[in-house]
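In structure tokens, the next block holds one chain alone, the form predicted alone.
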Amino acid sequence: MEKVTITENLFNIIGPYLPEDINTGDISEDKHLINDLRINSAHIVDIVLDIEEKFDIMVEDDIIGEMNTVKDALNIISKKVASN
């Protein structure tokens, strides 16, 4: 799967996630969910299961505490599709 694609994917994830006052077009790459974006702890493991269903892989707890910015998250998906 392509970067492009999995990016896209992601930002809609998180996307119902946001505050009111945050928009889609604030998520980026250098955002960090909770300090940037404010996506409480709850939120993260919803947004987790989301991923898990959306590109059929399995996110360990131990590796969603490495999960804080986009791009963690980003980087954590391309390793499992890659490893599926």
Given for the second form:
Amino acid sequence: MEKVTITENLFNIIGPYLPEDINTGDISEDKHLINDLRINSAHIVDIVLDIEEKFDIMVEDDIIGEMNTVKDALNIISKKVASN
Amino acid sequence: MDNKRVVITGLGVVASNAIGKDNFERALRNGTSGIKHRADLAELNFRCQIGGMPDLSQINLGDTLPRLHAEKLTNKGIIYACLAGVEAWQDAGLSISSDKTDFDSGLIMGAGALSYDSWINREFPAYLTDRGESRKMGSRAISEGMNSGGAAYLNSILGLGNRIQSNSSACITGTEAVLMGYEYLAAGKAERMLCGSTEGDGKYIWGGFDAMRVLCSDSNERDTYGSRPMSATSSGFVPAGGSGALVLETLESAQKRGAKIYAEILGGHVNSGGQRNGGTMTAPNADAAIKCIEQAITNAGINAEEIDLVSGHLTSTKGDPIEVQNWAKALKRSGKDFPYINTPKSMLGHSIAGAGSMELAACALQLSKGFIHGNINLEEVHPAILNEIDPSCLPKTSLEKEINTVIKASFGFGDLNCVIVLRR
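Switching conditions: you have the form predicted alone, so give me the form predicted in complex with its partner chain.
Full complex below, order starting with the chain above.
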């Protein structure tokens, strides 16, 4: 899968979990999911489930802990998709 | 200290025949049924294959709800509660702050069986557990399944900081929520309370009622005729979903901010027959029901002669004639002297825990707009009812008529009774 496709899909997954005053256009690779995008930490689990379903991969619990920024998420997805 | 006077200043409705209070008023006046044949129930061998579901495809959830609620919530009872609650709040002319908590306002949003609800675009989350996949339930299986989920998600939008509560008491839930809010405000503990109730819909919750043989099973080919309270041929209730919400406010607070007032709540009462003397899990102890009506009238400080309209519980079962007998005894009025009596259930079906609040919203609309909605499908009134009251008390179509005092009752499983008196 092309990186640009992965990025687009990930942004679409994250979108609904953003608070009302942050938009999909505000997402960029350097943003921290909780600190910058202010996503409720409970919803990180939902984002992971949406990622698993969309990309047909499995994200283990210990890897979830390493998923801090948007870039972290992109790297995890890319690696998993490549090894599928 | 004297009790505070309490008024209704905002309404919100999500019903099977209309979404939004203005559409609801129109549907009540026109006698519009929200009951439809359901192919899914037929395929699943339900005896009752009709039901009332609010048609969410008519609206864009994102117009009313924040992004997360609009795009991610899957529990219909919670979606209905959020829609009705936000509508009522805005109808009352109240604003929503994104950063301040409003400690003068609270909410009571009751619910019946939220965890039994249909989940839109998602299978019943508990099934994942049985497949060893509980990790896939996500973060919302609990918050959308808990009975306080309607209140919790609604308050994530409104940001209220006084009492936030979710009562659950079967079919009296909605009426009880309003009574509790009234009592709380009368005691001076808040300035306003958003009160209501919600129930989802679909095969999971309706299957259990179908199994009890309490649903209407003789109208699968004639869906809108299924719900016919007080009829000689009433054969069981038609299940439905929906939510009603009412902003209750101290008269003082409403007057201070110049709010429009639909009606005043004069008082009410709640009791139980204790599942004794004829009362059971599913049947009412008539003495307790009568006592509840009498006590509500006393608490409201009125005489029974002042009542213009009875908004009954009247579910379209064999219990309807007994209910009318109880009303006649409690009010000590019969024949032509009996007030008008109606119930929107002929149009909406029975939304279980959601019913009381939707019906109280209907009462507030009838009082403030000067009409009495009809009982549709009442082609042949039950003879036992005609032994008690005159047919002229039973409007079959909507009447334009100024009314001043309405008494509303809900009766529920567990032998529960709740009655409220409203005045224009």
